[in-house]
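First, one chain by itself in structure tokens, the form predicted on its own.
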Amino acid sequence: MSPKNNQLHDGFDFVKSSGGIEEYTLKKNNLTVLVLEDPSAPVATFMVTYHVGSRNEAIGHTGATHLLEHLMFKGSRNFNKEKGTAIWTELQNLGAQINATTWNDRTNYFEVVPSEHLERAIAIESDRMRYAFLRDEDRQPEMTVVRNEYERGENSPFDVLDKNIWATAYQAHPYHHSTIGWRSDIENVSTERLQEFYHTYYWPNNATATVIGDFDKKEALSLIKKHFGEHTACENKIPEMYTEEPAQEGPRRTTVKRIGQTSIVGVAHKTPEGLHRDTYSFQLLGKILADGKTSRFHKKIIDQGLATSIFMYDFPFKDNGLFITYAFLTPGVDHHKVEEIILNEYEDTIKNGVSSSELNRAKAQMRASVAYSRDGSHAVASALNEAIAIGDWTFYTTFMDNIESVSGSEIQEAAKTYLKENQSTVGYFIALDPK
């Protein structure tokens, strides 16, 4: 960067630019900053992602990071209803769209809010960073509503397949723990272990902030070095997770059985980490078998009457991840018979690959729905949160570049490593009749 720019953007360390998004570094405390001016439509989406989720739990504390989500809505030192300034009546008042969401890598708080009333948002999310009340007259109360969230998914014939599939497949690695946690855990973690939680994880040298859509941004970079450059970096190493799941060794299975109205197949299969080029095979496989009414899954399993809808789950994380395919059962039909044409398909993949027709349809499908996530600041800050979590904002960027460069003999390469049987795990939600 030159002299010139240095000084424009004092405090800052420039790092790389990729797609139009500028990547700073606050040389006062290292928090990562990303800025894209956009002026397309007179609104601003500031977010902050901690490299921090359930991935960074453990047994006791399983669901922290969300339960932290909730708590850090209820106050800080200079937001709070003691004051008058509630952080929801602040930001409502300004017509502003605010929320957080807690994965297995990260947690997120963002506004969407007039370009104007941008530093408010900043403000606030630099206050909460390090200032969050964290109380146990709010831990109580949120608690009740997290475990209000945990029923309604146990209600959910889909979730709890899920949750019981990953705590299959993964044994050792934190993604053995869905993200809301473990009931016990969310009914008996103390405040001091959230407290101590937050002030391990939540420091701008463990965050990124971005900042996307109609602002100037040697203003935008001023107002964020003015309100989180009060920040000193974590004095302490943040942790790191350094779990690693051993080889499986074999095929696994779960059952769950429970009175429903649909059952479920899921069958499911480790994949590398989000950052391996063997994603994008992946991620253009799952549009070849299951997306739209020409994809092999739908013809081979809705057109037959078996299923009424197949889900395919391929997304990234920054280890290793599951491809899994869900598939909803027409009422009467048996689950082994649906396993069977899935995992054929898939042994298919692996003798004889893709053709082009489906490639090239895959790439396009791929392009469309793309194109449509990334409508708006708050979805192209929703998109880098995920490419953050899973370790380079720039997988955002050059995501398509490297999709359209996939060729037909890597996807059948990637089917033949990892969609082998001692690497699976399968998954029967079996509805019974209440009766």
Contents of the next structure:
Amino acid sequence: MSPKNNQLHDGFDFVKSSGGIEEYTLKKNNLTVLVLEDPSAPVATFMVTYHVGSRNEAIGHTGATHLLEHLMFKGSRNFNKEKGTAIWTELQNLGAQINATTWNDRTNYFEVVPSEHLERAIAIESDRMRYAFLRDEDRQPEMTVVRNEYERGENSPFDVLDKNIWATAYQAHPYHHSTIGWRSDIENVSTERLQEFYHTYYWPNNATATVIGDFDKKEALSLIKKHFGEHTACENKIPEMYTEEPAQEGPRRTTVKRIGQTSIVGVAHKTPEGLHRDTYSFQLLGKILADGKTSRFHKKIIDQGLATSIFMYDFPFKDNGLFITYAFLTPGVDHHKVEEIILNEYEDTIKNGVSSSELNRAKAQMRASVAYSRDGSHAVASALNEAIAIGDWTFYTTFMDNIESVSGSEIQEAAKTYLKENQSTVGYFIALDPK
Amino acid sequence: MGNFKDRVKQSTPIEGLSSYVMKTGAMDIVTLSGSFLGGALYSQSHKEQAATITASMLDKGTKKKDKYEISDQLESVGAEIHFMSNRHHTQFSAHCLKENLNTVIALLVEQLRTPSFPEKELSTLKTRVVGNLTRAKEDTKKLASIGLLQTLYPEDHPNYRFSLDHTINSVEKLTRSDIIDFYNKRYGLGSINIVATGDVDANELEDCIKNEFGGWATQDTGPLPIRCKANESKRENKTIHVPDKTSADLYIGQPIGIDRDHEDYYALMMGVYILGGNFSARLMQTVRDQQGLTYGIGSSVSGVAFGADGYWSTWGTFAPDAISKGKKATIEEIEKWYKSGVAEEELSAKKTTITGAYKVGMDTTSGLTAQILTNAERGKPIGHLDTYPDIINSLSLDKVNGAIKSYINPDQLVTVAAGTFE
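Mind pulling up the form predicted together with its partner chain next to the form predicted on its own we just looked at?
Below: every chain and molecule of the assembly, starting with the one above.
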């Protein structure tokens, strides 16, 4: 794609544009930069997405990516408590929304700032990209903070069951463990190991910087060059995660029993990698089965009083994923009964496909939710972040066109291919009577 | 963004209904919210759930459509309509593409004006609600919060919360005639506010509102008088045991005796914000960042709307075996804050935080809609939203520290912990 005059910027190569978003590469170090100007509010979101997540971890240091994310707020060369420029204080005192998140395939740091403060966000992210302190005296108290985050997650029956289903469905691939990691790894991973992790993955050529909102593109790119341009690219090759999940050769089951009031059924099937064409079929099938009161599961499960709520998800990941339906059972309802209804509906999709009215409705729902997902610069950044994570940010800009092109027979084929018993993992959370 | 007075078109398309419309740069989408007086506090004694259940029954059928026809109409265009109720108001909201706004409003009003309340649907809904409430009996945060409010307030106070068992019982006893009775008394024109933001034309919306709401009955529902005050403040410690939980929730709080319109409200709110309003506030910096005792801790002033004497509270989570240490560290920080007050530089920094966050928070149509509706519900003129940053910036150090001394008493804190304890 040849750049237009307004896409020529000193120090950058223009790469491509799609859906109003332009991609550039900072020549100095191969940092990928995405810009989307939107003047609807005097606010800008700056985000740096690192192409490292819990899929890059192994036994002994599960949760390291997330723990490292926490330590990244503890100070860097120019932004630290000692200088009176601690990151949270610097940004929150401007009224910025600031945070970071870690997931399977990526770690992202973001700031939503009044536009006039965009440079502060850029300066902070650049500084901690290569000059984070990562001190042992910071890791000690932060480890217990993260352990409490883990404990809070363990309080939730849904979180516990979801974790167990992934751990059962994936045995070799690192999606086996959740992003928070196993408790003993959180407690024992060394500061040196976290530093090694940082120096392996936190480089401009393993990151994407995104600016969205009300700003001047030329000025924003100039600021990115000024701050990130001080870094060199990593001299070593960024390691690739190469573990593949062996073929699943039979149905799997997992059960969690705890004293409490909650009973849940989860039915999961392996799906292809996020950029596979069948992803779009599963996004639509999820809507047909579980989104809205006219969805199949709502009519057959909720309206029959068998569950108090039901939902499904199929997040597109860099590698294979899971198409999971969860039902929170009405007290006294048998887990097997609801599992059978869910599986029968999958079987019906395989045999009979979906109707054109179901497909049209699912597409309309998707069209509207894509429009809603552009409400505010941070909302756009969040959605774009997941596309960056799976390896192609244009997944976000081309998503709706791809959805519109899905046919009913494609959905049926995808169901036939993936919703097989041998690819399934079923989980029960069983509430035990406190007496 | 900002300058609400000039950008929001306020009108009264029909008697008993005010509309507020703000066109923003959001493309193709419209967010609409509205409310009227008639929340849980307007229910009869022992039928506290009538407001919630009535609102939840509105999508179960109208005189012309069953619930599937309603859902089908919405889902075929990807739109959403929700009904809910809080303590004071019954609220509704809709989210749709611009091209479907008139159709969605017509359906929303049909649901509001001609609900059929099918008996069978009521029974299914009650089962679901009871199931959700039963599940909440293992929610440590909810249990600790209820425990705090039951200690701070008498049963007749708007800030009191009934136990989950009481609420379950209240839901189970509700009949279709209770719902119809509540509906007939509370639903109608009179106190309705409607806000729409996004890709919306104010004149078209007003015409649509006139057409759809015109001729609806008027209710003379007004703000409720506050019948009683908070309990006398006294030190008290409560523990609620919940089995098999890996994290515990701790609430520390006390009544403050003033409402949002009191002249000291903003000064106190600012003082409490400096203690625990965000990540860079004192509690997160000490109890989390320095001592590593919690993933999250914060403090706020609540329950101050519509003349109610509110309370301030601190909430945090701790490992069950660290709860004593966490509580001690939190109370030490509260005592230090009370004794020494806050510093000028803290006040200055938090003024920028709050006014900046106010601006950033309105980056979305949902953020804008919520701000405008809340302002209207409180009976404030639209220009009040423009003056909020000035109110914050005008707070003096003496005023903030004076409010902390006047309304906080570290010797009479109520603490409630819920979790699995030895």
